[in-house]
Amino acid sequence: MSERLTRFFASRWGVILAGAVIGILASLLQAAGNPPNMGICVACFERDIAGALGLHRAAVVQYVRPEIIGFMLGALVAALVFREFKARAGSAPIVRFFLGVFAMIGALAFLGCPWRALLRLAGGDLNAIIGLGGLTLGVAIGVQFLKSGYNLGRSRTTYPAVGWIMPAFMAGLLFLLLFNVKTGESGALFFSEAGPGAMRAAIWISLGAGLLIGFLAQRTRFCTMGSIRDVILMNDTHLVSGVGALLAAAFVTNLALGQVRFGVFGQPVAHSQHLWNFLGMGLAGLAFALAGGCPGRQLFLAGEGDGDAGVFVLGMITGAALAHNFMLAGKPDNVETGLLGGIGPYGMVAVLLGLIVCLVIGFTMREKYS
């Protein structure tokens, strides 16, 4: 039976199933209370976790999102059941950390990860097209570095405890969430009382959805960045068929739930500053390509024992804290005043700096420089 399941999950239909489940569950999570066009967003939800821990004090985006915990623990369960849990680490961890930092800065300039870009489009937000264009260009640049010998080096098998650190961290977050730990009047955990952080589905619904997605994504190797990379690098449409299924399933589900509103200005938790939507996701796509996976894929890899992926995840959480503490993140369009949202001058500098850093990493970490 396990061999049959393994073959199915490795097939095109397996990754299509995973994408469709992600799209449907994301739309249902929105209907159950998660923010509009943000039923699932790895970058936004990791930002919320950073806020809940007090790493930033933006009061409207603070909550320990059970979906993130579920993604990693679901991947852990799948890896253990199918004997794929393998502790490994040691492949340029400091570089991976800062790739995670800049990936988050780029994602928050756009206000979403690749999954949310697809879900925003499935909800009628046409700004997502600009973001997906930037993501594709960023990944394409990363592919050129891969072709020219870019390599972060091989990770090595290491002590089992290394592979368990990130799942244990997520289990600790779940404990804090379930018991609603509050260390003091001005101490963590912090939970938003307004804004996107206050919009959340019931814990058991969010956690259950996360566990299922983590399990399926680990088995199918679902990855949005990888889907673009494979099309450009090998003309392989295996993974991109799952991404297409995510978009289609989310759109159909949103139509059924009345959650589609086409437009550009004033979309939920989004801005229409097109240049920085494009460049922000361009930075994120380049960082994902250089790190070897989108933020969801990094969570799943960390769940199966990859310490390097765990470092990238911690880099993204740190990047979220930096983005809000230094006013780098995008602000939504203001429908009431008619003011265009977007990023300020500090955010613009951070995105450009991130692009420069990622390009330097790409050029200098090729085999001929080793």
Contents of the next structure:
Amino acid sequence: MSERLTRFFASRWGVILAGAVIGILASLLQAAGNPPNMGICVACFERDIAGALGLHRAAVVQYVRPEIIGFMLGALVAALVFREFKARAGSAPIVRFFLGVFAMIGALAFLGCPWRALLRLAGGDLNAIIGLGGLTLGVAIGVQFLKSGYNLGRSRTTYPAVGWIMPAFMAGLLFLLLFNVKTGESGALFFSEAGPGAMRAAIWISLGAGLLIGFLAQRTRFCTMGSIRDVILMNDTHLVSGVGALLAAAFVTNLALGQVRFGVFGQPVAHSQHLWNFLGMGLAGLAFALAGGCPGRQLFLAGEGDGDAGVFVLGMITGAALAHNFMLAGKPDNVETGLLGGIGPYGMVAVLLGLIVCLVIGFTMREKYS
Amino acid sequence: MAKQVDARGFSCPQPVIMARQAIQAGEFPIDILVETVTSRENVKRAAENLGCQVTVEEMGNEFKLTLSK
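Show the form predicted in complex with the partner chain, please, because up to now only the form predicted on its own has appeared in this conversation.
The complete assembly is shown below, putting the previous chain first.
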């Protein structure tokens, strides 16, 4: 039975099911209170967690998002049930940390991870096409490095406790959230009272959706970066069929819920500064390709015991804090004043710096396989 | 004696890239060692797409995939 289920989830229909469930749940989460075109966004939600812990001071994006906790714990449950939980670590964690930092800086220049880019498109935000173009270019550059021998070295099987650290961290966050911990008037946790951080579905709805998605995604290896990489690297359309299902399912659900509004300027929590949408997602795509997974996939891997993926997640949370503290993140278009949003000069420098760092990593960490 | 490819400890896509390089070299059979179920499924799918027959043997915490044509 278990082996038959494993085979189904590993099939094309398995990954299509996972993509469709993510798309539908994301649209429903938006209807249930999450921010517009942001039913799910791994980068944004990790940024909100960084804010809730007080790692950054952007008061409008602070909340312990239960979806993120659910993703990792759902993947943990799936890995335990199917006996795939395996603690492993030691594949260049310091490199993965900084790839996480710059992936987040790139994603926040665009205002979203690849999942949100798809969800923005499914809500009619045409800027997402430019973002997805940048993502594809970034991944394509990463594929060239992979073809020329880039890798971060082998990981090693290690003590089971190592694999439990990130799930335990998420369980700790859940504890803080459920007991609404507030350590003082100006102490953590910090929750937004206005802005996207204040828009949230009920905890149990968010957590339940996260757990289901985490479970399915762990079984099917759903990965947006991997979908593009596999097409470019070996003409393999397995994962991309799941990504297509996500987009289609979210679009249809959005249509049914009246959540589609086509346009470019003034889309929700988005800006139309095209060059930096493109380069921001290009940076993110390259960093994901070098690290071996999109932000969602890194959470699922961390849930099945991959300590290196956990380090990438911590890098992303740190990157979110840096992005907001140094004013690197994109500002949405302002519909009332008609002012174009986007990133400022520091953000531009950070994105370019990130691209340089990723290129250096790609060029200097190559070996010939024997 | 089968050609050995040790992809243990690598996460995808490296095991798949290593398998493809071995397949393109054209010496069969090829034994590929991987550690995770993900790598097992990915290498199996990639090898079958390239026209190989794949048998899988579970060895403790590892898998040995034997590719033949």
